[in-house]
Amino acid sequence: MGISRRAFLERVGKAGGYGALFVTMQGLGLLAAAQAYAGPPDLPPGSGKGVKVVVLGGGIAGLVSAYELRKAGYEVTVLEARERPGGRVWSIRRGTTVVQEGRPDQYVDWDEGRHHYFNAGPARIPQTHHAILGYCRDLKVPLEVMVNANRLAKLDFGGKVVTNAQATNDTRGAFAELLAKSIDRGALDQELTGLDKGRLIGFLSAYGDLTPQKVYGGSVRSGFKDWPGGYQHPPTAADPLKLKDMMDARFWGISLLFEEIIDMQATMLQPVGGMDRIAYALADAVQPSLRYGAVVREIRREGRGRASPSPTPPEPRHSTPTM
């Protein structure tokens, strides 16, 4: 009996959660991968001479727009409601007050320091984001490596703490054993030749760390029951997690597939000192076009093809130290 694509995806989502569904849809071509970056807009120098442009919002998109327009000679004004640039790109540090509704405000009182900050918005840049990486290069924003995946991260396994490495490798081992048994029992004879079956068994033995009997009994990739010592003390692999228990724990969602998503690679980049370093670099590049504390409450049309925003001072929302 056949199964529809929709029903198949529903079952993948139920078994593995969002991460499994996302990767499966990418594999089926239902989600477009990130498109190649064609470069900044090609605006001839001086093409905007005599033209005035108002950009609403000093987030990254607004700042980049102002940056490119100014280079082409446009007279640009950026209206930003907050007292800082960046929009959702917000790095909080000592002295920051987070104003909240319905609960007490939070004041950041940790020590000062280059690495004492928290990215309250975007926090990482994959290597496929060529546009923002290009602006970091042009504006001389220093970047550093960010480790985005950690095999020793802790997971809640039905009240028991296990590592990401154990969950990942025990899953691989369990699946490799099931597939090897299926091959031995002739379940894939129509799909594989005898030579192909031997090759696949060899791969599964290495991939899943199976025994010569094609059984997964645990792996030192997952962790140790007895840690390695001297020459006479080889390590002993931790007892493997049971397949049914892993299915019940729904481990095959975002926790095990996170770094497989194209925008969530294991190694990523971040600006040194906080993600808002990019926003402040762009803000410096478009001064004096940037106006803080300007909330646009309406846009009125004046004459043919012209619109005039009416900014008014906002009520304070967030307080951030001047950088």
Ligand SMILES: Cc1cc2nc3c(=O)[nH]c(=O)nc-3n(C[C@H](O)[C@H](O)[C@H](O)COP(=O)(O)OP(=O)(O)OC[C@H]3O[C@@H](n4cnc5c(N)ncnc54)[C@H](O)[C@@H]3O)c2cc1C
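Here the rigid core means the biggest group of C-alpha atoms that line up within 1.5 Å when the two forms are laid on top of each other. All figures in this text were calculated on a predicted structure; none of them were measured in a lab. Numbering follows the first chain given and starts at 1. What changes on going to the form predicted in complex with the named molecule:
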Contents of the next structure:
Amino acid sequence: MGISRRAFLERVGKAGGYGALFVTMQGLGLLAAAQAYAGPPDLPPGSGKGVKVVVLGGGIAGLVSAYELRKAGYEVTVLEARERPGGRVWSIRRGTTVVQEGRPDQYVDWDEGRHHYFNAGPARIPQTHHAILGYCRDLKVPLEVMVNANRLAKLDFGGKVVTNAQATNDTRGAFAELLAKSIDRGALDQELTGLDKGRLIGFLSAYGDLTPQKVYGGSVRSGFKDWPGGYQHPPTAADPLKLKDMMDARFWGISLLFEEIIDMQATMLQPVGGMDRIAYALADAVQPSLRYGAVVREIRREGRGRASPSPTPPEPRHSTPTM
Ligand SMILES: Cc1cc2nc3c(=O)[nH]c(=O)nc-3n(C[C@H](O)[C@H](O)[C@H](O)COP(=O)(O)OP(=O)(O)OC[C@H]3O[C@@H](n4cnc5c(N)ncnc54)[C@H](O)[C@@H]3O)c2cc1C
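Provide the structure of the form predicted in complex with the named molecule, given the form predicted on its own shown above.
Starting with the chain above, the whole complex follows.
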């Protein structure tokens, strides 16, 4: 029995909803969808001359849009509901008021100081985020290294608390021992030549800090039972965690893999003085276009189909951090 394309798509929509229908139509070549693009916009200087654009929201996306559009000659207005730029990019410091619904406001009364701030939103810029790093360079926002991971941070191991260093290195040691045993017992003879087996055992010994008998008996990489006390007193390694206990441990979830995510890998960067330095630098660059306290309540279609946002005065209460 044949089925028309329309009937087929109707059924996909009923079964899988909008998302499924969208992807199916893309797959059938019925819907041209632009590929996500994160490179520099193709906006030659002067290409926007005589064109007015309203940007809704002065978060980092709105600010960057306004910055690029202005460079191309567009006449830009950014309508931002709050009294500050950045949106979720929000660094709090002395003088900031955190306005809360249904609970008392909080006032930040920390000492003044270049490092006395807290990034309440984004805090890290991966070195692979070339676009935002490019804006930092253009706008002369100084950056510094941000330490994203701490090997001596503690992980809760079913009630027993161990350092990330111990969890990581004991896992590595246990796996290296298992793999070395498998190789010795011939389990990988199909996959490896004799030479390769020797090479891999050599690597595993170093990788897992195995003994010459190819056993993992703990490693000073995981921490110390006896701390080093000079030449006469070399350290001894912390007792290793048991493989069975590690199998049951929650740290074998994301905890040990967090730093492997490409966006979490060192070197991580941050603006000196708070993440909002980028938002304020962009805001300075587009200043004549910015309107704070402008809450967009509706977008109306007019005459020839143009959209026209109508900002109205904001609610009386704002969260208004100071710089
Ligand atoms: C806790 C936290 C941690 C994060 N950590 C990181 C990180 O480390 N690294 C990273 O890269 N990303 C991180 N992110 C994600 C990043 O903050 C966001 O992706 C980014 O800030 C979003 O920017 P945006 O401009 O799209 O949206 P927003 O920042 O939400 O900006 C939207 C703007 O629109 C305004 N607005 C909304 N409605 C109206 C209206 N009706 N009228 C007028 N104005 C309006 C808002 O006030 C706001 O200023 C984090 C986010 C959070 C919340």
